[in-house]
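First comes one chain, alone, set out as structure tokens in the form predicted on its own.
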Amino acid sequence: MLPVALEKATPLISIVTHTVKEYVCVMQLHGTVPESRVEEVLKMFVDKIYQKPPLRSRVKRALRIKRVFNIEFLEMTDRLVLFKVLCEAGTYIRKICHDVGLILGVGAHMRELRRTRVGPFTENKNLVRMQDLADAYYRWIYEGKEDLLRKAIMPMEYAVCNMPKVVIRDSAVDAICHGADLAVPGIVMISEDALTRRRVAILTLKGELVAVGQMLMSVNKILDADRGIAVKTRRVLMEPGTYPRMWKSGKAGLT
């Protein structure tokens, strides 16, 4: 599973790749261990764990804390163990396999790995093979039908479906498109989980993605305030001029 973005949606890739990921892994043990013991040790790696990236990695080999949300033991045949991992971005599954082998006392290494989820994109719902995409493109060009292409290429709003949302007034949209920060008067609705300093998706009343921003105020403070900058605009995704300009030149945030 490798999400690919097109045109204006390209900046969303850096956001999606830093969300939760799911893997299916085949781990090979270097010795014989009871199945119950393997399952017991795998459960030890659920929650926050310490990891130092392997020698062959693109990041600095410094001790880090990563979050493993769930490890599901699937099956075991001889010395091959099949399991599924749901974890924070940046977690090395091969390092987990190595550490499991150390605890078991027999050693282990990662034999196969398949990524089945990146953020909201899953292998079961969103996976499109290159051949499928080529067929969809051919159908669009030579038959004039977009049905297959629309299944392969999803709206960019899907990439932020798991993020907290801030819905804004139509009068605030074009100011945000020009890079202004979002002020309290421009907000119509806001998710309860939009915590301070957390990344949020800024949407129009029609559900169109305008930008991605960072919360500067708590939800309760926004509800009680009449003015002030509530969200710092980080990534603008909607083209300026899509909505009519209803703001005057001045300080950023006058939306």
Given for the second form:
Amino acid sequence: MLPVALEKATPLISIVTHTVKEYVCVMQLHGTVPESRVEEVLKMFVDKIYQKPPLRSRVKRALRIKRVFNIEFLEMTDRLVLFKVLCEAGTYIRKICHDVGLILGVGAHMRELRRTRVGPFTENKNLVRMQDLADAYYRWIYEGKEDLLRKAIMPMEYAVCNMPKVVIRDSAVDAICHGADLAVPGIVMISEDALTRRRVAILTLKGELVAVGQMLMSVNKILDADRGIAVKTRRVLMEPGTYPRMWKSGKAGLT
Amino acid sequence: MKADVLKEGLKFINEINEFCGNTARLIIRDEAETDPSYGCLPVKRSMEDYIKRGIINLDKPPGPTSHEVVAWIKKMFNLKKAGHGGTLEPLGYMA
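Switching from the form predicted on its own: structure of the form predicted together with the partner chain?
Entire complex below, previous chain first.
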């Protein structure tokens, strides 16, 4: 599976991509090894591992540490091993197969790989095929029916579903769209898990994504305070002018 | 009218949280309302706007690269920009 962000949602992709990924992998062993031994060696790759990206890779080939959250051995027939991996972005599964082969002493390589999760998007929710998309588009263009296309495409807000949220007043929206940080008075609601320094989604009361920011203040402090900058604006998704401008320019601006 | 929009907005926020099993509670700091005359509930966007602010959870077939698939989607929807989040390394051959 592959999350695809359209036009104005495009900046969200870099955020989604850098979260956890899950894969199902077929590994080909180059010799016969008992199943129990394969399982045992795969388990050794859970937690922090050293990885040097393979020759054909998109990044600098320097040794780095990656986190593997879980490896689940699924089944094995002859020299083919099927397993599931949940890992940090940038973990090379091809490298894991190779390294497993080295430890087993027989050698191994990756035969097939399927991504089953990228951040909040998984295989079992709202997955659409290219053909579904083409059909839905055809139905809209030639039959004027939006139903299928509205099902095939999700509003970009779904990309931030697992982030803590800060819901703001209409009057605070336009300043954020211009890149200003969010001050305490603009906040209407805040997720209980919006810990300081965490990345948060800034939403309007209608649920529209305004920007992605970083918490500068604790939730308790925000609930007590009546001034101060609460969230640093990192990435603006909404165009300026969507909401009316309610802020003054110059030094008398947000405090 | 104002109250309805607010209610639907909050319902939508709940829906996206449910989508990924996010159970964190929203704490209310202050009362507020939202003016229906600007902005738009995400699910009520015009089809054109809905597409331009959309995400597709695509079941990518093996074979074409992510880049190629995104190029097709861009062409189909006549978009200037689109991006994919995966960058599965090239296999050399595709099984």
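Note that the structure is predicted; figures quoted are calculated from it, not measured. By rigid core we mean the largest C-alpha set that fits within 1.5 Å across both forms. Numbering follows the first chain given and starts at 1.
Relative to the superposed core, V33 undergoes a C-alpha shift smaller than 2 Å between the two forms.
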